[in-house]
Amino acid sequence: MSNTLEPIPLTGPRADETLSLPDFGGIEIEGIDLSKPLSQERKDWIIRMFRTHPVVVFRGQDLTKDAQYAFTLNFGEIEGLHVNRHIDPVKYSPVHTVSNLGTDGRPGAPIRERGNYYWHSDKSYHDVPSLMTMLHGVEIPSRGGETQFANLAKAYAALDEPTKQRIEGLRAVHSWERSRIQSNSLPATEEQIRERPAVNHPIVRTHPDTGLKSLYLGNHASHILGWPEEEGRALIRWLEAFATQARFVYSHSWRKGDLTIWDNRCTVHRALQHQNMNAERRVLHRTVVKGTVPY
């Protein structure tokens, strides 16, 4: 890659462009009940699927949040309450609810958190970011609202040589305060700049359980460290813009029950809005577990 950037449109693949889930890397899972207590063969079988399979899809469930709670536990430590529990203690309790919901209880509340439409690794502005994030699909809206994921490490192993080696041993500053600027969301508070400083992390990422090198960048991704902001954020956007074309990206057609975890450590993910995010109920339940430092 020149120091001349190609551009790449930032718009991102319409979700009838993507990769099926296999194509993709993931997997889907049918006949097996989460609610009920599972056998150590039956754990250690889904925890190695996850370990191999970026995404994993689990279709049919029907699970109260403390059931949720107690299967998240099989991956790790659910992380601790979010840095927006200043402003929403109960929405981001540690199994929050993710909807379109206001304070009614009707669809069709503002959108005042926009983070989640743009690419991004959950909580890689931790200097422990997020290993496994889980949703799952409780009101389902009949048409949109798909999650999207791209493949970290199918569009690291896509670029050229000169590429990989202009950006291997680079770091991007992650800032939960440039990531609420990026997508123009409610500006962080002095409060929450004080709780969550801003961390450094590589561009290229091993995954610790594959081996496998990915690129590790998103919305958080500030700039990169030691460089001019400009040109850092120019070298972000354009790794984002190539990891995130449709060659390397599912498309989730949410399903009522669905259970679907994904691995934060070589993925980004965004949600797509749904038609008729005025009039029709979307509802998801969401736990994050702790990861460790990339390296």
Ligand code: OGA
Contents of the next structure:
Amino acid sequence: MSNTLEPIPLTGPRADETLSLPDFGGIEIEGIDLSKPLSQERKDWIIRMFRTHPVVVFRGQDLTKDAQYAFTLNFGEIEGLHVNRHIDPVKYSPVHTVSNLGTDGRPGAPIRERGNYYWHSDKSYHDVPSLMTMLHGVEIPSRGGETQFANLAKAYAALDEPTKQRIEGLRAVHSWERSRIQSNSLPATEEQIRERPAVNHPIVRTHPDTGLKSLYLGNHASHILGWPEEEGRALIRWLEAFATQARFVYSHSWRKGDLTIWDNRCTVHRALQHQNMNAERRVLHRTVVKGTVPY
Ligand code: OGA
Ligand code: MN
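Requested next: the structure of the form predicted together with ligand OGA (the form predicted on its own having been shown above).
Following is the full complex, with the preceding chain placed first.
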């Protein structure tokens, strides 16, 4: 299949202009080998760190898929299977793979699943979206391929009062179908559209653990419920551009063995393409924990 899709534009900050992990509000946890059994006390501490830091990074981990699955269960229920599971059951199994490899197992295939390159919060097109996502770096390209995160609580706090008042109580429509269009991906199938009807969520949500308000938007968000679509889209895209300025963003430069977890309730994230998408492999193992209804 030839690639008829447009190149993916790089908007927003470059990886070298963004915040350090601590300035962003995240934390790197050292001195824990996640392949060894963890005491309940340690587990509880890690969960507390996750609840109060939108991105948590462990380095130098060597985990089998089963071990990653078991560690993920500490954070809650593992998310049900993805809407794309019929297309590629291996790629979308509970511990699945995020990669730049084609069906022939090699890099260089046209990127037809492009959603990850646009700012998004995982599964915000579900009524009950994802709580946490965990990626484990297995094969890492030599340059580029960072994952960027925007701290949407910091961004919300930085909005001026009139804007805060204007957006209070608004709800955004999120949809898999629109998300595919907005990322110029393969269109959603009729079956997928039936399976994942549009949902709506508040565009300002309150974090159940910290009590902080944050924006809640991203590429799965389409327009504002009850507003003319174009006007709603413009507001959502404006807020997204505001929230993804370098001063709210951390860029995670992957090393093999990294295990990064993030809180989808108060962040959006995206992948950056790497230097040599056609030759260098980028492979990460992924698990996702189901969240709660945003309020
Ligand atoms: C994801 C995702 C980004 C990346 O796994 O949910 O968006 O950098 N990944 O691979
Ligand atoms: Mn994602």
